[in-house]
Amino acid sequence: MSASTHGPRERIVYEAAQHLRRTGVAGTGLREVVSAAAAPRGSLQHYFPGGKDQLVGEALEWAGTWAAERVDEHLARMRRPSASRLFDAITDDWATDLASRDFERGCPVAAAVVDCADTNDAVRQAASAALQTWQRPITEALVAMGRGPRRAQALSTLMLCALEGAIVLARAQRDTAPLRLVARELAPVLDA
């Protein structure tokens, strides 16, 4: 995302997306987001009437569509889709990026989850929303791979829980290995 091609709204929201990342919901400052979007200082009235819930909600949104919009393009760059390449796609994204960023930034979804998701009911309902767009794509692509749709859901399910729990571990050991064992681990029962 470039400064110059998107407007402040879209940058707050960005920047906000990356400050969960790294420091969840309690740890992120709505100055430094503003800041860091370099955008007005009067942006959040502005744009977010509603206050850090409603900021935090937009970044899990944009996190959610992001993710979704991820897997089309590994799926659009597959010549023989499958289950196992589409997981394996998804998790070498998260390997280079955790590696890339000395593993300081995870999922803003689940840094939101693991925050709040138990005292605050908008921000919950805004990570199950993101996580939903971002499952949705998996589900589909299972489906169009010849899966039936409960057999699909159940295994982009399975892929979301293992890439997940795979983040906090590799990120917990700062290292990629975790990522590469679900994949390698998973393929089999994702290809059966």
Second form
Number of protein chains: 2
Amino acid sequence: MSASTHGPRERIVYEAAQHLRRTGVAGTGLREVVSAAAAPRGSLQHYFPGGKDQLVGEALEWAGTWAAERVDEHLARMRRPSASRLFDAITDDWATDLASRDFERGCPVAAAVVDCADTNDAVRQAASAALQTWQRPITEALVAMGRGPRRAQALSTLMLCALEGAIVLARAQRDTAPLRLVARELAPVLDA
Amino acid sequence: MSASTHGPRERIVYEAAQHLRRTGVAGTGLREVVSAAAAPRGSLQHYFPGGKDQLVGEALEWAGTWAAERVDEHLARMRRPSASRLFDAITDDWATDLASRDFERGCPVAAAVVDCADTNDAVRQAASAALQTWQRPITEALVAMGRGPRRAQALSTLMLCALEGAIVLARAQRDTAPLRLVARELAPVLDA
DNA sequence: TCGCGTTTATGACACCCGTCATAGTAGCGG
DNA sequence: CCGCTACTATGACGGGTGTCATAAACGCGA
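Rather than the form predicted alone that you just supplied, could I have the structure of the form predicted in complex with another copy of the chain?
Full complex below, order starting with the chain above.
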């Protein structure tokens, strides 16, 4: 969960993602990111000639694969996996993260969509791709549990919708209740 | 849905809300809002001495009450209202709005939360209040349908979570499918 | 030791931001 | 007509933004 491999480039991408989670795309200053990453400012134009768009894109990609790996970890840890148990684990992850950091950080993908869906198609596509990266292992797990591909896709979409919305509500009211609620209410649908 | 009463002040608030929906808080420039509202720039410091925070706060409040009224309209139009039918109507509203405007505009409340939950508590509180304003008529309708107050509250929270998340996913992939999906999948839970 | 890619350093650029100070104009009651 | 309030107009300020140009240091192979 910390700064992946130790190069400055990786640290910048990681720190960009974290900053995205807190203040969105427009609120994320490149100078600030670089200084938080303890990286030289000159590295920006060297490693990210595509400018801010490229950096944000890579941050989203990183976040997507990180989330996907996290899903796999949860699945590996379960002795008898089920859809509701997986969703429980994911929402619990987020509830813990939100509460422990005082609701500072949300989902970077949601931040990118909300800020850029209209004005920056490159970022929007990166967000969409990150979402797919995240969703794939969930869908595959559901298939492994016996659902048909279509049904698995629908259920994983439902999970991400409820999760993203619950994160927004949780941050708004500074309370993890929405996350616990969606986990509880969706369980019957997910396990049906 | 257009510019409420015709005063410059109202137009500014309305236009601020619309701009929030497109580019978030940080991406919303005051000069731009004022010019879109065809209002004099001087009106800003006259009507909103609290600065940008006040304007954003009022925009969120306006959006909250507007959404609440919309809920009441849907309920009034139904001959035999049910939880799933109400949720259908709401998601359908959003799907139509998103598609008709090419996924330009999302939910202003989500935008405010994503951008400011960490850095601007005044805006965060305004977002939370708007969410409550929106949720109340839904909860009350569910009570009128026979649910207990606690259950009604839980179900309305579930609706908003799924809706907010579905809006994010829909904008990311430029497809209203997530909205239709959550409406379909949640129906059994809502009507149980 | 030289040379040459890779990486870093730093300052400048033009632009947009929110806020404020200040002066101006309407419009209405007296 | 005056006077006062509500509103508008406009320019400036300080600061932050992403981007670029340019030069310096580094590090490794020859």
